[in-house]
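A single chain, nothing else alongside it, follows as structure tokens in the form predicted alone.
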Amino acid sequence: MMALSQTISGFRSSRWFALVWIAPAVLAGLFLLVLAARGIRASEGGQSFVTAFPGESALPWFAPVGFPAWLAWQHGLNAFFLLFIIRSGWLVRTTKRPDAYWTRNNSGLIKTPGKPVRISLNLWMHISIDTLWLLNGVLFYVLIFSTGQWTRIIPTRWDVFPNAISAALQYASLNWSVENGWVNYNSLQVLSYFLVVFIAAPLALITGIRMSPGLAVRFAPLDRIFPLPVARAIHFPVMIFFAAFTVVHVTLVLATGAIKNLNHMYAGNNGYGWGGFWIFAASIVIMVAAWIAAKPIVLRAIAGTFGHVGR
């Protein structure tokens, strides 16, 4: 008894016994959703609004059809480098003793002024990730917009808005109904997606350069228009704004029509094979094992090559 009793009082204590109770309200929480929704829907004004908006806003007439191969590799390794990015972010945030440090050498061929800064592996393997995930992300930029693709993501048209709501009441209500992204993004789709690559994305990358240690002083003018802990209290949430959209978007990818949406997303063609489905599940292997590798003496040998690892 005295055993079973210490288990109970260690569990109460652990951070994990918050989902007791938080794990119930939620579910709790999303079926009540899923009444309302549906309620509102079996009205005669959900009925006639979902009439009138039934949830996509038309294209611009010279708006592309499909996704391009360059396309199908940036969704994948985006995917790649966001997984690592909220790995070593959340380690950075929570590790309060690092395995190791990187000093960068300022002794090779290319230097850098002013006295190497002295950061943690964690950080280290996050400014890393960053800097591709950065330059993936000019390179995405650079593509949609001299292919036309940007038109899927920017709304055009003010109706965009209540067909987003639109939307939002077909999916809460699990009733939702046939689209085509090969064609065109349901609006709420597209206000998301516009949110995370034109909103979150600069908000991630403007707050991270703000905190970056040896960046920091530098932009100590900026303090009164952008203090430091300002950019901190920002680039944090925005990290829990990627977590939570990368679950529910994979979540209603494989919910609306996975082997049709993975085509769509890897495979790039509107087809029904299983070619998408293949590339899916290798890249899913690949993030696998490259999480399982990422440990502190294989990122002490790669940031070795880089600069100087120690205690």
Ligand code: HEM
Contents of the next structure:
Amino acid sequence: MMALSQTISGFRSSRWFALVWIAPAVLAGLFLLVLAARGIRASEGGQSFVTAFPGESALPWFAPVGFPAWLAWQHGLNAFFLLFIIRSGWLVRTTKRPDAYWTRNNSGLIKTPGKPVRISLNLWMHISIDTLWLLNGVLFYVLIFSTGQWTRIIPTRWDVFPNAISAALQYASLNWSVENGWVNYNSLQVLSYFLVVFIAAPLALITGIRMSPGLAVRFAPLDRIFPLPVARAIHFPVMIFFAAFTVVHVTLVLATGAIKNLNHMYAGNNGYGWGGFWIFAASIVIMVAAWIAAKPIVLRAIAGTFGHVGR
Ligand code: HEM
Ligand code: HEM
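In place of the form predicted alone, the structure of the form predicted in complex with protoporphyrin IX containing FE (HEM) is requested.
Let's see the whole complex now, leading with the same chain.
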């Protein structure tokens, strides 16, 4: 009896206790949201709004149809890199006393005056994967602008805004028309992909470079117009945005015709076979395997080939 009451009082004082009221409150909130969306859609005004703005905005005539293989590769690599960027960023934030540090070899190709800065192994991993992510991203920008794929994720008409509201209303009422991402994304997708690619990613880059210890001396003149604490105050919420976007994005991908959507982005076709699903599943297996392999001993060995690892 004693043990049970201790367990209960332990749970009451733990931070999980808040879930006792947060979970039902969130459920009740969602329920009300669905009811409200259904109410609006049933109304005359709501119906004419959804008819006038069905949820997607017209594309320019030269917009391509479907996704080329390079886009699928870049999308998949982006997800892979982000997983480890968030993991290492999180470790940078939460590790008070890192047990290993890395210093760049100041010889060979990149030789700079002065002593290279010592950074934690976690930050070494963060910045290394950032570099790969950045290369992938630069290539993505070059390719979407040279092929017209940009028209799919950059709004070109103002009616994208009412159409996004309409798409949100349709999702919230749990009754949406058939999606056709192969030809045109709905406006909510367009706006959120635009935010991720053209606002969040550049923000992460600018604030991340600003915080890079190796560049601190060079950025000293920026201390007044773009102080370090400002960069830090932006960088972390950007990570939260990436994580929240991914949760909602993947949930909707799976809830709005998983097999077809996975075929679009992973197999580059618009059919109903299982190809996209299997490629996606393989990509998840690779992510899990890399996650397990990324042990300190392995990271030290890799970091050691680019510099000095020590305490
Ligand atoms: C690993 C889980 C993921 C899956 C299964 C997935 C799936 C998809 C699918 C199926 C599409 C096309 C949607 C359609 O045809 O309607 C798409 C597009 C897109 N996804 Fe993801 N995604 C994932 C992770 C991510 C992450 C982590 C990001 C970025 C933070 C991201 C950003 C995008 C963007 C920007 C597009 C539009 C690409 C373009 O058309 O240029 N995705 N995703
Ligand atoms: C090329 C782009 C990026 C660069 C150069 C970069 C660089 C950095 C640097 C130098 C730090 C250390 C800050 C410190 O010493 O306290 C850091 C921390 C961090 N980064 Fe990045 N980063 C980049 C992209 C990203 C992205 C895309 C994410 C997540 C989606 C991310 C998530 C984090 C997190 C969570 C931290 C810990 C922040 C904190 O302590 O408040 N970074 N990053």
